[in-house]
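As a starting point, one isolated chain is supplied in structure tokens, in the form predicted alone.
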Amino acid sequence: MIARKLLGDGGVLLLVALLVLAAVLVPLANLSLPPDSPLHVSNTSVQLFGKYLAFAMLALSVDLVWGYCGILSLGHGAFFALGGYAMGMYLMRQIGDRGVYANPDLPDFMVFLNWQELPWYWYGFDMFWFAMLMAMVVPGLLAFVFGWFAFRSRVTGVYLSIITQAMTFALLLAFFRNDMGFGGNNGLTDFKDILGYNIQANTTRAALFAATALTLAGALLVCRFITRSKLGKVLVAIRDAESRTRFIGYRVEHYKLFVWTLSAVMAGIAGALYVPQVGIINPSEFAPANSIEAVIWVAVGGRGTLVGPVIGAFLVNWGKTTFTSVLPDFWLFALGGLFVAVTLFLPKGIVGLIAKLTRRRAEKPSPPVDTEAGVGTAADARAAAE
């Protein structure tokens, strides 16, 4: 019964309900219950699972373009990092004169590098609403411009994947430069407050967890609405037969551009929710390996299912947390082996495997019951016993 609910259309609604419950119960278990209670959720767990929720939203954004439209992006980590930098800039502006150099107008790294005034692109980031707006606008604008040229030129398949990876690598190199004004290789860190609340306080971390869970639930509902609509059916048609879809009159590049931009906005929001919970954002978030990891999360969970990417993000990152604490030098080998194993043996991911097993169990005929044979056998057994 649980498997059928998970795999059917109600699976998304079930997951949304679980996320809403987690947004309420986890903070209560963390703040209200004593540490010695078996139901108590530790501060470390709240922070860790809040990070997993942000990763799950990134995986969902990748699944929207790859699982439903057939666009394999190896650059979604760039949109995630841009959203994170937008939030990091807001958090840096909130430090004020409490930094190492006690300069209320400039972040510490700018004072260290002898910057004389705040760059123009930092204006407005002292306001939370502006930072959140930029966390959506900047990744969305980059995705729109990139997609406009790529999709109009009909770049598809592995060529598009390589270009997306080149994009995120170019941003990695750019943000490593100190003269970019984003902290160079050290990035942005040493945050103090968010919306006037101490970012290190347990109540703030619990609130961030709840906000991330509710945002992921909202993203799932938006994706469910899109995939169930006529738009979603066209996206699947583009994934399965792009040339035929174009031939019958659909402007394929417009549909691709829309879903590509929307997924970038989702990734940016995920990055903005991720940064306050981990306390740092630096150029390493642009690393192409991070984008590849997001693809692995989707593949492990099951692409084209909405529920699968969330499951995959949680399981893989939980495995990463566990494995790196035991054998940190072998994690990348384990991750590569996992991707190969999923490709060979679980092409539809964990959710696809559950669906296959459930279907096989439902189709398995029940063994016939021969009453007369049963009676005869029992009578023979009694006779033999006598």
Given for the second form:
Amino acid sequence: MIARKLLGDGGVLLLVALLVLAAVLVPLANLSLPPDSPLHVSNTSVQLFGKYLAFAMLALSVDLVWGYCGILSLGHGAFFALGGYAMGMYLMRQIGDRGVYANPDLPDFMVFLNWQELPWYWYGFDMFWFAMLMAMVVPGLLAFVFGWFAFRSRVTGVYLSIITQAMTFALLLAFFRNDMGFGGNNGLTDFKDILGYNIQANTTRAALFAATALTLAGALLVCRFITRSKLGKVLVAIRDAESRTRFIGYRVEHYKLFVWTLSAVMAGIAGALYVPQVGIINPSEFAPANSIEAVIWVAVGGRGTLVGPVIGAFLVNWGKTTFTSVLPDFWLFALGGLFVAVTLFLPKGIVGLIAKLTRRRAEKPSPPVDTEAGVGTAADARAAAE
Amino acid sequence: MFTFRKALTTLLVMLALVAAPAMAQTPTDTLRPLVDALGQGGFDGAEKAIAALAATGDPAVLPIFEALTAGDLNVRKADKRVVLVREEGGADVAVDPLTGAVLGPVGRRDTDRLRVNNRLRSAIAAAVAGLSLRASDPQVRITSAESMFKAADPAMVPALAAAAADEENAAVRARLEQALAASVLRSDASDDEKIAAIGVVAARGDRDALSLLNNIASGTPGPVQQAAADAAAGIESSLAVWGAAQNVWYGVSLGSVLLLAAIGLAITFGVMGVINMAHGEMVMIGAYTTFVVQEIIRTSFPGLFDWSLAIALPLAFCVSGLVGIAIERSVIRWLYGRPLETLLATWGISLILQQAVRTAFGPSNREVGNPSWMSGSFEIGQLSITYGRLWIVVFSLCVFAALMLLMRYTPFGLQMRAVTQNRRMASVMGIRTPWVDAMTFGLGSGIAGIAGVALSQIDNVSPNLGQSYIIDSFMVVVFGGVGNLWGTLVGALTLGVVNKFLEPYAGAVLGKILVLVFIILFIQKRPRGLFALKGRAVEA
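Given the form predicted alone, corresponding form predicted in complex with the partner chain:
Zooming out: every chain and molecule, the one shown earlier first.
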């Protein structure tokens, strides 16, 4: 019972608390403890887990539409990458005249392409607030327009999945073009500063980690608020019986459009947090494979729960990091197997599995010690995060 | 002058290689006085001698012209004989330019070098051209006439006129007249002659003629310039028509590739409603089967190489089909009615298959050869059609027709349609629906496999082969309408042609983006595609 509660609504609050704690403790452990201390968190770990947190937020945004509204998006990577590009443009403008060509106005790749002046869509990105606004507005706007067309004409299910995939594929092709003005093949990289702080410095990285953890915590609270509200109930109703919900009198497309746009904005924020931590954004982020991978994080963790995507993103990415360093050839087998296994055997993901196990045990007269073990898996994942 | 000399040397070498064996041999004795005449009478005498040598039509004179242009010919002062001087063993020796026999050592002061001025160079060029224009092989004559058309050298007018007058082969004569006309346009002939020449050039109607006419049209205003401008405009409009025809052909060719890749998907997705993201990998497996078949043929039965594709087709169908059946039996059958889960699971399978192929065959591209009947091309007007593309178009239409017949006239096709339309009723009627499911999936996969055999001829065979087709294939099926093979045909050809027509204006990448955006908008308008199924089958 406790475990089920923890994985459900109570778990969200616990996860938020853990994230806030991590936002404080991890930077402290990284910066103030000496490297030989057992509690010291290495710089690479801070960077790595900061990246996982951004992925977790992307997974959360996918879960919001897939798990709660039944819209399987195979193009959320596009929103993520657009947010990332907005942040990348800000970071490019911060380089100023420290680039290879020392041009105070133009990023290196534009000088290289012999451009004379900054394209209009790059204006304003030297201001942090504007770039952050764009990181939310651009994915949100794209999602709004796309969703407005799609939901109004009742494109659903697999068709919607395929056209979201086509959308991210089209953007992939577009961003590969040099004359788009986003650095083409190489994307945006060689960042120097963020808000005046050196992006390579340990303090900046720790701060970015904390910022990502806190944003994820905030996003979890927003999602918790939405899914617990009446709106959230309607979303679940749409997921389970769209026609019936429409016949009852709800404007299904409005609800869908709202949650779809919100989810895209969240993915955009996740992308904006991701880019300064990895130091590069290029068109490969738009690859359809990336978006599908985000879906599998949600499926592994457990869709339709808010804790699940976070756990799934951590576990799968942790597995990816481990496998690609130890057995690089094996990773795609493992990932592919994961897709098959999760859909066949774990339709509700790890969270669902734990819930099922604890329920089975709860039916038997068994001591509550076992339920503790159930939480263990999820807690372990979080421990890995820290 | 350097390029001129280079061009001349090339021509000489070409002639020496191609024309020499076919030409009649004049005895050296009759040539020798002509060769020796090169050294007499100064430049005028040399020019006459060149003309006389050219008139023999003997390929043996070519090396002499070559040596003369290179400045290797000398007159031996002692007997006024023309000799070739070259270095041998540290000393200069005289060599007979006709036979190559060493005549003995010569000192620097024993000989006078034969000098060549620009007039002589033109004479030599004309002589060489005249020789090549009279080569016995018509193909050589055509080639040299073509190169002279492009060069459009006024100095060639007499040689070309003479050659054209003597030519008996009509095709060659037409080329010669065109080359002559081109040369006349550059010469200082009268306006009337030039306007007549413009008519001849314009009749050619290709890009070379257009660039020549444009060149003339941009010259000093006058009747000739006007006529050239008019003719150029005429060629441009006819080229635009041919260009459109070329685009249609490229579009049909691309469309047939899309059709091949999508038609298997039209069965699994369209007929069965199963999203198979591993479909592209079935294509890839077919391509790798072709590779393996060719490898075996290369090492064991080299004589069968032209049959390799015919052998690979059934094998690829079986291999991909069996893999498909295995996937259906092990994974997909548990997921019927859950399309989104099917999508994810098959995506996982596609990752596994890709990595398996990468592990087995390596990540790099594999070489798949074209049988002789697939290579080469032919021309219709200004349209160039490669045999490989033509066969793929024919092949894809055959596959389509075979599939239609199978669906319509065989018991299996009947059962398949019955299961699609009403699974439970079909089951009640005694059709083994699980068996039909497996066979249908196997059929779709097997067709993807034979698509792989065809695609191995025009694309790189790598583990990522399937990935590049999967999105396009889905677009075709979704655009054409699910559950309808005609829709797939129309969808594939439309998308192919639209893509190729957008390319010249928007570029390849932007054209593709526009097509994707167009499909996204199209689905909004007609969510079930061009040829939507109507009636109760839709709801089932």
